[in-house]
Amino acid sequence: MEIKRIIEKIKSDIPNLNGIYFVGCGASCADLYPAKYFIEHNSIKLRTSLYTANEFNYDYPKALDKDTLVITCSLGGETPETVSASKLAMEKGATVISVTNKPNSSLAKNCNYLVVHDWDGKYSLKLDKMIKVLQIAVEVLNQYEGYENYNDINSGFDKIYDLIDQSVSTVVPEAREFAEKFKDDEVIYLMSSGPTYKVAYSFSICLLMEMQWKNSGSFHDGEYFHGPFEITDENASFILLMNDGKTRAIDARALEFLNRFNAKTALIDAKDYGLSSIIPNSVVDYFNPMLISAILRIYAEELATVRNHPLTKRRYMWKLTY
C-alpha cells in the first residue's frame, strides 16, 4: 500500500495520535534517524524517540498504547531483536509499520502495516530505506498537523535518486586518494550534526569496526569542543560530513579546528555534489544524509579493495551464536 494511503488509514483508526517511535538496530537504527529529526523539529505535538531494539524490548516507553505509531526497520527483517520489538509494540496496542526488503521477512509478518524498500542495483537504491522511512514521517506530520513545505520535500524526493547516482559516479578518484591515505591508520574518527549525525556513527560501527576490522569512534561536531577536540594533532585521523543547510556552521567550526592543528581529515561536503541546487532550501537539510552516505559507500569499497579486505569478511556475525 502507498506510503500516503496507509497514513491515511491510521489516522482513520488513530485520531489522537500522540507520538512516533523509530526502532531499529544497527544501520538500520541509524537510517531512522533523519526521519526521527524531522519530526523532532516540525512536529508541536508529537512526541517520537530512537530506539535501539533491545532497549526498547527491555524499556520501553510508558507512553507506548494504542495511540503509539512504531516504525520497525531492518534490512532483510529477520533481526531477531527488532522482530521482537514489533511483536511487543503490537501486545501494547501500538500500530507498528514495519520497514524491509523482504516481503516475506519474520518483520514483514509482524507489523500492521508493510512497506518494502528496494536495495539491489543502483546506489541511490540502498538509500531506499532511509528515503521511505522520512517519507513516513513527513506524511504524519502533513496529514496530522500540516507540513508548510510538504511540496518541497516532495520535491525532493522525486530528485534525490538521480543526484545520488549522478554523484557517485564521480567520486572514484578521491575515494581511492581517501582509502590509500587512511588504509593503515589505527583509528578514524566520524564527525557531522543534523540530520547528518548518526551517518557519521553508522559509518564508524558498521562500515569500519564491523566490515573492515577497524577501530573508529563518532561524535557530534558540536560535541567535538567538550572533549574530543584535545586528542586532535597531525597523527589523528577524521572523516567529517559536511551538510549543506542550518547546521553548516556547527561543522564549519569543527573544519576550522582541525585544519589549524594539521590533523589528518577526509571531508565530505554535500555542497560539492551540489545538492542545494536541485533541492529547496527549505528542505535540504533532511536530504544530506542520503546523499552523504551514497559517497560514504564508494569510500568504504575503495578501503575494501586497497586492504584487501571485502566489505562481506565477518569473523562473528553470521558465525556463531551470541
Given for the second form:
2 protein chains.
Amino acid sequence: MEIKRIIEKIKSDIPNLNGIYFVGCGASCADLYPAKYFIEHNSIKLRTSLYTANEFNYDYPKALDKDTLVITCSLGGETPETVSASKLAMEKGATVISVTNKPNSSLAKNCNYLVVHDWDGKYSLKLDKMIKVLQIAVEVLNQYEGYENYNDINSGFDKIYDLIDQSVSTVVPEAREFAEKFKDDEVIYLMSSGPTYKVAYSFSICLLMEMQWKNSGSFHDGEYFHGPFEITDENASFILLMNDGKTRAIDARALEFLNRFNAKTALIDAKDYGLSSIIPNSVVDYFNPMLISAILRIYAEELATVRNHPLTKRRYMWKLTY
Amino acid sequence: MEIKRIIEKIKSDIPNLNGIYFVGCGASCADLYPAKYFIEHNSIKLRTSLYTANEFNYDYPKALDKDTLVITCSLGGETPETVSASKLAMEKGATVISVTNKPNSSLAKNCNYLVVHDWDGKYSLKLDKMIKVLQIAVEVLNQYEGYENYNDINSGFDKIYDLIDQSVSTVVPEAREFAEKFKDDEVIYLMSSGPTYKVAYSFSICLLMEMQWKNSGSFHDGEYFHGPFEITDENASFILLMNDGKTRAIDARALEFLNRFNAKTALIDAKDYGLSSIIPNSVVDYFNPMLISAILRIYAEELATVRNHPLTKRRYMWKLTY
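Now show the form predicted in complex with another copy of the chain, given that the preceding structure was the form predicted alone.
Below, the chain from earlier opens the complete complex, with every other chain and molecule after it.
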C-alpha cells in the first residue's frame, strides 16, 4: 500500500493519534532522525521521540497505547532489538509501520503496515529509507493537522533522487583528496546541526568506527563551543557537514573557528550541490541529510580504498553471537 | 519562590499546558536530560524536547506559544545562546523558568520564574542543578497529570545528597587507579543508557575534551553493538556508566562484550554505592545520573592531578571572542 493510503487508513482507525515514536538501531536509528525532527518542529499536537530499540524495549514510554503510531526501521529487517520493539509496540496496542528493504524479514512480519524501501543500484536508492520515513511523517502531519508546505515538500521528494545522483557523480576527486589527507589520522570528528545532526553521528559510529575501525566522535556543532572546541588545533581532524537551511549559521560559526585555528577540516556543504536552488526554500532543511549522506558515502568508499580496508570487513558483526 | 509554588502559579495561568522544552548548552544542556527523560517516559500528554540553545534560536518548534513552558539553564547565567533562547521563548509568549547559580545574571533577568541552584561546597551541591531541574519536571507532571510515585521520588530527593557525599568519600583510591591507568590513552570512550546517557556525553565533551584536551567520543551503549563495538580490543579505552534500574541489562550486555575482548574498561556502577537500597525502586532510574556524575567528578580530578593539567585550564574559552 502506498504511504498516503496507509496513513488514510490509520487516520480512520485512530482519529485521536497521541504520538509518533521512531525506533531503530545504529544507522537505521539515525536515518529516522530527519522525520522525528520534522514532526518535532512542525506539529503542534503530536508527541514524538526517537529511541534506540533496546532502550524502548527496556523502558518504553507510559503513553504507548492504542492511539500511538510507532515507526520501526531496519535495512535487513532482522535486527533483533528492532524486531522485539515492533512486537512490544503491537502488544501494547500501538499501530506499527515497519520500514525495511526485505519484505519477507522478521520485521516485515511483525507490523501492521509494511513500507519496503530500495537500497541496491544508484546512490540515491541508499537514501530511499531515510526519504520514505520522512514521507510517512509528512503524511501523518498533513492528514492530522494540515501542513502548509505539503506541495513544496512533495516537489522536493520528486527532485531529491536526481539531485543526489548528479551530485555524487562529481564528487570522487574531492573524496579521494579527503581520503589521502585523512587516512592516517588517529581520530576524526564529525559535526553538524539541524536535521543533519545524526548524519554526523551515523558516519562516526558506522562508516568510521564499524567499517574502518577508526577512532571517531560526533557532536552537534552548536555544542562545539561548549566543550569540544578546546581540542582544536592543527593536529585535530574534523568533517563538518554544512546545511543549506535555517541552522547554516551554526555550522558556519564552527567552520570559522576551525579555520581560525588551522584544524584539519573536510567541509561538505549542501549549498555546493545547489540544494536550495532546486528544493523549495520552505522545506529545504529536510533534504540536507539525504544529499550529504550520499556524498559522505563516496568519501567512505575512497577512504576504504586508500586504506585497503573494505567497508564490508568486520571482526565481530555477523561473525559472533553477542 | 519554591518550585512547588512556581508550578502552582503556572498551572493557574496556563491550564492547558501543551509542552515543556528544555534548553541549554554543553554540560548545562546535558544536565537537563534526566528531567526530559522523566517527562518523556511518564507523561501521557505533554510534548517535550531538549535543545542545544542555538538550535532552538535558529529553528524553534512551531508549537512554541503561550501554552508552552521552557526551562533554560546555565551555571553562570551568562551563556549568550541560552540567554537569547530565554528571550526568544518569552517573546513567543511562553513561560520561562531559568535555572542558574547566579541570581543577578542575564539569564536570571530574562525569565518569568527563577530557580537558583547551589554549586560550591560539598560534591552533592554540584548536582543541585540537575536535581532541581528534575524537581521542576516532577512538579509539572504531578500537578498537571498526577504522578503515582510522587512520594517515592520526593523521598529520593531527600536522600540523594547524603548518598552522593557518602559515595564520593570512598572513591578516591579507585579514581586514582583509573587516572594512572588511563592518563596516556589516545582516546577514551564513554557509554551509558537510560537517564544517564547524557552523563556519558557530558564527561566526554566537557571533562575530557574541554578540561583535559583529550580525545573522546560517547554513545548510548544500546548503540554500541550497531557500530562502535568493532573498534573493541585491548587497545581501546572505555568508561562504562552502569545504571541501577530498568536499563541495567543494556549496560551489562556492553560490559560483557568489553570484558570478552579485553578492552581497557573503567566501570562506574551505581549499584556499588547502594543506590537501589536507599532510593525507592519505582523511581531509582532517575537518580543514577546524579550519583554517577559525582563519582565521575572525582575521576576527573584525579586525572587532572596525574596529568598535571588543572580542570580550569583553557586555551580558548573565557580568553577569546568567538
